[in-house]
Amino acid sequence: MTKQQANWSPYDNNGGSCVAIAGADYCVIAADTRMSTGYSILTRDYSKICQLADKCVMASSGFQADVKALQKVLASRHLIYQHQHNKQMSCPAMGQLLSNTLYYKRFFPYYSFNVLGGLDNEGKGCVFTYDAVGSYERVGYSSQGSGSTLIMPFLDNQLKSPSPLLLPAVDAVTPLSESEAVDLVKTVFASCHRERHIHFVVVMLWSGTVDFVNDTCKELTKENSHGDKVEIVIVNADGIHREFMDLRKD
């Protein structure tokens, strides 16, 4: 008989999907508001978007306890920066700070998958996408989280970002207007929020314990990883404003 033992992990995955699109003079960042664990929905009204500076916003999916810890570290370092330089940190500077912060925890990483969006020093939209240990890239659009495998092909088809290997370098910002980018984000979430992780759980029963056909019970379960509402944050020269769009509650 196989010896059984208790297993424990310091991490959890609370699901969620994040999208960011940069334009010529704006940036749109969006995320759903559902927080779940396994097959349970913990809350339907949880914001995954955090304002780090006047023109810089971060959206995060993954383990929300680690996300909160990361946000506190970034906020404290940004406060130190403001006292030393008497100004807000720019979005590219915050992007480098986030990369450094994730990298120095690489041996026990923050289990968070982030997209950072805002305006750079020239007023252009910028999006930075990250992995869990700080590798990052400036792009025209990006997605992170449980729905990213469905969202990114859709964005690639619609926006067709130029290759970063092209010389001379081509600007990564998308050609869409601000209203078109917001409509695209809404379309993306409306079509992809029903993404599910399907698990087939096969329970083998000991002979004679319970009388099932072939002594096997097959159960199909669904993990509700994102849904309920989409929070959309638009960053432009006028500041930051938010809007919401309802999704299905299942």
The other form holds:
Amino acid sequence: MTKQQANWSPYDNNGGSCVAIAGADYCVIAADTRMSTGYSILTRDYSKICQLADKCVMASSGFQADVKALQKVLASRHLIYQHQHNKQMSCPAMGQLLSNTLYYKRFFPYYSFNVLGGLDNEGKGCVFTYDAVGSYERVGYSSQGSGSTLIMPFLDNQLKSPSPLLLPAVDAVTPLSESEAVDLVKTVFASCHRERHIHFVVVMLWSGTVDFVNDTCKELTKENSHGDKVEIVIVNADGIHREFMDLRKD
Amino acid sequence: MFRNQYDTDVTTWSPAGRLFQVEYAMEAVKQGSAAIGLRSMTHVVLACVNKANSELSSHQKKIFKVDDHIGVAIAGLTADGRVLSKYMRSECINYSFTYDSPLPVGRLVVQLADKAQVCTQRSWKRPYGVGLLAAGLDESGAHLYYNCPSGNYFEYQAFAIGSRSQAAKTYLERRFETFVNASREDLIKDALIAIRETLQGERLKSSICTVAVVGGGEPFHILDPETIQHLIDAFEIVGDEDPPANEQGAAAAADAEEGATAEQGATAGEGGDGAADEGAAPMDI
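Structure of the form predicted together with its partner chain, please, following the form predicted alone?
Once more the chain from above appears, this time first in line as the rest of the complex follows.
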């Protein structure tokens, strides 16, 4: 007679990935628009990106109900901040607030894997990356979510981030231009959607084109919690700009 | 006001059935500098006189943004007003969070009135010494309410509170019937003229008054001094715009529309979303 175990979980994983890349005077934040559960797709058109402040955008993957609750809490706290300080929250301030909000639920966490992107007080691009309980770090680029294990090494390869162990601390913001960064993000999502198998990643890089990736993919296992469209948000001095790119729907 | 033996406590009735402490609190409102509100079908305008204590100090803040669709002007103990504004802001945020929609103005003023009433029935409290003109938009249109320290509230087409407000009220009573369909600009002009009435001879300048607008798609915000000065110049150059003495005898009926049930007109006034608006000018007021 085996012991009865709990068979209900308060969490679910709705899949998807997020990426953010910081530039000298811009920040690109992107996430796919698929919401899934298990092997099923719930919707192809769900935004994981939320604008928290004037120059601050958050992308979150994981359990979207928790993500939604987190976004609401941050939005309310931002309103209170505006009432008290008569100005918008800066991205670093929001970064700290997000960390505190996540740790507040340390013992029943928000199942939310976040990247925060925007412009800091000097107008330079900044990206903050988080775990589910609020540990965070300012970086030059990051990815979270189901595709992050595939995306992160690719970004490391492309953006040549210096070691964080180097002293003096080196600014990890990419020297890429805004359009180059957007193209990189598009490539990243197009490729990541297609494969699961690590070897395929190597092949894709070597051959260098997205078409090759699409053609060869059919025989390979697919990372299916990731797809449909990529929503790309660009934050710069002119404000916030949004665009979409189609992905395969299977 | 003469001293009475029944006015020490807010929880002591007088033999005539009055609570003197509450009446004294209403007196505090009358001593504050003037605040005026008027509304049309689609817009509500608040205006107030901003007198600084001395040339060295800054002006008292008398108009507060409560949410994108609601703002208040206060008269009386401004510190009490500030605290009540904070409460109203908090209520709006909580409502937005729970219901994902803006708090209807009528609901907010009831909560405010209930809060004020509590202070008239506790021996360890005192009534709030501030009158609030709450202006806002919701699904049922544009609204203007007046909240008393007594815990009463009334809905108005136009109203004025504070010192020398009677002069403004007289002007508003003459003109209130034109407000319903007035344009945004005319409404603001009427507000400025009403403010001028309370100044009694002193020259109206944008440095001594504050004007705020909500409605017709624009969130509640305070107008900048340059805009106000242009409007002042526009109507003062033309000369006195006051229509000839056309006193409506119905002074009593003119202003007051009592109670929460007074629903004003159609759904013409569409309120801005109460949810967090990340516009360029946040709570800068």
